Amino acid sequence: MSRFSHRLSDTSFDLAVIGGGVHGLFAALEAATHGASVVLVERDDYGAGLSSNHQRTVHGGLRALQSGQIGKTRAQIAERRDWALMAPHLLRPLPFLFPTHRALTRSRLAVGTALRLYDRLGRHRNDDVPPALHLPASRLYSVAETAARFPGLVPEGVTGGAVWYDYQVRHPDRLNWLIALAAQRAGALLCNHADAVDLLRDGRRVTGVRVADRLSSTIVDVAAHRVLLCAGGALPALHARFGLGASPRLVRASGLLVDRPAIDMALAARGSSGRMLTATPWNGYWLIGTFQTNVPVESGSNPRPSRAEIDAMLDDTNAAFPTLRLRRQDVRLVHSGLTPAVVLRRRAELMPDSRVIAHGADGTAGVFSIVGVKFTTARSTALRALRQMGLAPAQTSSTPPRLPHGHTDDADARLRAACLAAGVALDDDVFTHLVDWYATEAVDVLELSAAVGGLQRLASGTPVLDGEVTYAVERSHAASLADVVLRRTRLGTTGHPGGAALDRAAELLTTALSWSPETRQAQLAEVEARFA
């Protein structure tokens, strides 16, 4: 953050962000595309809580139309073509496939006769999208068909299965990461890894908020006019660090990418649990969830699950999808957090919808807070916040904003012509890599990679160079080895990428960032917890 003392110290905002997840990135956004000076803080990175630990999708809102909520279906298939248009790059259309049963809610013509209106209600779901993004209609599919497509189905009671599409985030990490480019891009100041340890007040009324760097220990006052609670799972810690109420309740809610060939269709089954799981395909093998806990967990919660936890989701996977035969070793990565809850007959459950809470009747005057719990819907949330605070208008253009990279426009092209006019041949992975990753970007970090030494690969057998790393640190925030494995590039996006990565990429960061011996250990040690 003592990149930006100067700037926090000196100017008076129109609104402080708290928190760097996807809410809070939008909330920062929108803001500042309508005209606000907007600070946002985030104690550690862009996205690194539940807007990167969740299930890759983005949905239309079927399971709101199963209980009846039409309005509410018609919106998250809106706000799932606005994804479509911000960012098509980093999206892929991806069919789902549900066994429908003789029970009256699951048979053929209870589901089809669902799927018949969910399509009219989508009717315009592709306008003006991207043919490759094209979501085709719902369709059903005989038991035979059914059987074929998902492995170890048991065929009693199935009487067919039920098809739709949905969208599949292809780099979740990177495209909250290109949402903060475009915040940063539209004049809000973003600070990650930066605390913000209280508010500040005259009387009743915010006036700031104090923030202390956790980098450098600096801390600071920063002036602001309106502050927005965007925190996740730490949002309870918050309000009652700044006494505030109306805090919600949370569960801890996980994913396994386990470490078993997918086919491209996500599958959908009921567990052990009596909740509905879903098998995703995750570059190449199965990301399943969403496993929660049946009470409430603390806010200061850790939010990996423990041992037993992971053996119980196991268990529940095993029995949703038998032929996997999941053990211990077969995880490769655990995706969790904590996310809003409410508790219904003495079980809890994840929150329906987001909630928007004003604090004015906390005493504090000007603060708000988002209770977020849908990435589809993350920037509606944000939207319909800043319309409460007096920060956005009433009606927004219905053209959602075009995020910076998230369009190829011939990226392949460019980088080929960038290689020629460098003298520059990358290997075909290397390549495929660099396009696949940061699209129009890729051409800048070839020419930084190039200025610096650095388009060797990192370690072999990955594609990533050394020169992406470097480029982490000095265009994209990155100040921490998690911010560059997990997060600002793909080495972790699939477990762990190996030791003689995670290594050079820590030795690359001790020079770009002046560590000391004692905190490369930190930070290897931090990062190898992570993959644990």
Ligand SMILES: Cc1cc2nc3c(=O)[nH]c(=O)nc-3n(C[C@H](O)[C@H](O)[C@H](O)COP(=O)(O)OP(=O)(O)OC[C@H]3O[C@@H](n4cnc5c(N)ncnc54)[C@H](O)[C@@H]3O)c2cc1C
The other form holds:
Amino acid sequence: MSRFSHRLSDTSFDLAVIGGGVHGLFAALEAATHGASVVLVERDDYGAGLSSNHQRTVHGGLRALQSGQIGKTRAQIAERRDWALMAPHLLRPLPFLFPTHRALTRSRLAVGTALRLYDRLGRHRNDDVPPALHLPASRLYSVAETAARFPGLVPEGVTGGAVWYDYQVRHPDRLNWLIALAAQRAGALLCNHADAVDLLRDGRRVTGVRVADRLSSTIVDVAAHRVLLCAGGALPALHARFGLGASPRLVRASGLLVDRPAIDMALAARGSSGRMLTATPWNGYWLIGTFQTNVPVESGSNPRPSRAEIDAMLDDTNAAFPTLRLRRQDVRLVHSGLTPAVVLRRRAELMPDSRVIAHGADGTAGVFSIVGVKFTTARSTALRALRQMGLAPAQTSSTPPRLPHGHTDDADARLRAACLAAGVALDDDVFTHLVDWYATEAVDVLELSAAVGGLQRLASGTPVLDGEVTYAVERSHAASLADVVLRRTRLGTTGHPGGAALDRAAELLTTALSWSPETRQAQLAEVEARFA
Ligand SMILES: Cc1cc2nc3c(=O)[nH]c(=O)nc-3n(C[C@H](O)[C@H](O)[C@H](O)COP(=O)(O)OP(=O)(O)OC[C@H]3O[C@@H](n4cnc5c(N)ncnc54)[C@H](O)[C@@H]3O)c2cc1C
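Could you switch over to the form predicted in complex with the ligand, since the one displayed so far is the form predicted alone?
Up next: the whole complex, starting with the chain shown before.
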């Protein structure tokens, strides 16, 4: 295992984390911050699972309030604020509009009363938060105001609209990487493309994890006193493989990014299935979700919906938002994954709360699992698990970590100064892209790009530079074309980036990583499959 072998086999870690989604990454970050020696293994890439396939909303707990859970609502409002302190550069306030109705539970009186209570519970929501991220109070719209903003609103029974605010994550893949980087800077050892294939045991106690490096096809035994499984939709399969119990049921949940221009407000409406759908603006397009299967699916089953299921989602969407008139060819990207569920009267519903499982009762002391249901609450869930494992103090300071490069500060002034110093003139769209995606790290990207002769665009029409591919490999653990296209750069964030950009990225990676022609073809095929 050339990439990590020396530290993996030489160290006995306090904690091994399996899975580099948002829960595993926060667990690694918080454990390392509290002084533990930590290794994290991720069989694909950081955030390659559910953590890049979600609806991008940092929820403030309005749904919990609907079911009368005041304490949970308050906690989620506080956690939403923590995100604004951790990574202000990567969030933006987003208004959500929901039509009110003659029906009592959706009436202006009921919804207005709930929103007033919500605002009262969230009166500290903007404390210490940068002004650009202050969330306004919620409000009610008239029928005319609602109709003006809600294309294709079916007016029957509508009495107006209710508007509230949450945050939208602007670049989830960048966010995942910055949590990984923060964990690494706190001292954690992070290994992507490294599969946890078995637990090591001494009698009834875990002693580590057997890890297969998927890039070098080598295997190494990693000693660890405790193991935390954060494997998302693979958790039940991993439990079965490791002989652990208490596995969650799963459903397949999905969202569709569609080729229709979006307004800058999320809209909520009921689809033909009866499910409440949200159309969220995402880089100018609508991201529609969340769809889910009504019956549980097996862990290990294909996380992607079938064509027939996508057609049903489109029908559902067209009923909720009739002016969109979507057809299959309008789908730019499908976001989907297997997510924890509860089954009530044979019908599966998304699990409402995350869980931490201690597997001591299964006969393996020292092993725990996180069953995570929201990225919004991932940090508090990770801290809860670490407290149970004795790796975080019972009363952790509520101050959230500041993620690296998450702050705009003077990112554009710094990049301008760096351009001046290097004698580089960037096109406006390239400059804007670098500041928007990398914030203060843009200077490092520029300097490396200049040093390797990579200041030209990957292909015409994209602001992404050749040098960003090199930067992703040399500084950000990228080891595959998918890592670069889907997660370290913005190339694939809103759909296929175009053949020329893909080919050029593959060409640069072929040189950087000494790929054979067959490997290069396989890498291209993997990325093309993501957009199929
Ligand atoms: C359609 C959809 C929309 C959603 N929208 C929202 C939203 O708007 N707001 C919100 O807060 N939440 C939302 N969620 C929920 C949120 O996305 C998830 O709860 C969260 O991302 C799960 O993170 P995770 O770390 O538990 O799982 P994952 O991100 O799936 O990470 C698990 C990781 O474990 C790795 N792994 C598996 N097996 C192994 C192994 N043997 N060895 C090493 N690594 C392994 C996988 O490769 C994967 O990367 C949504 C979910 C879906 C499906």
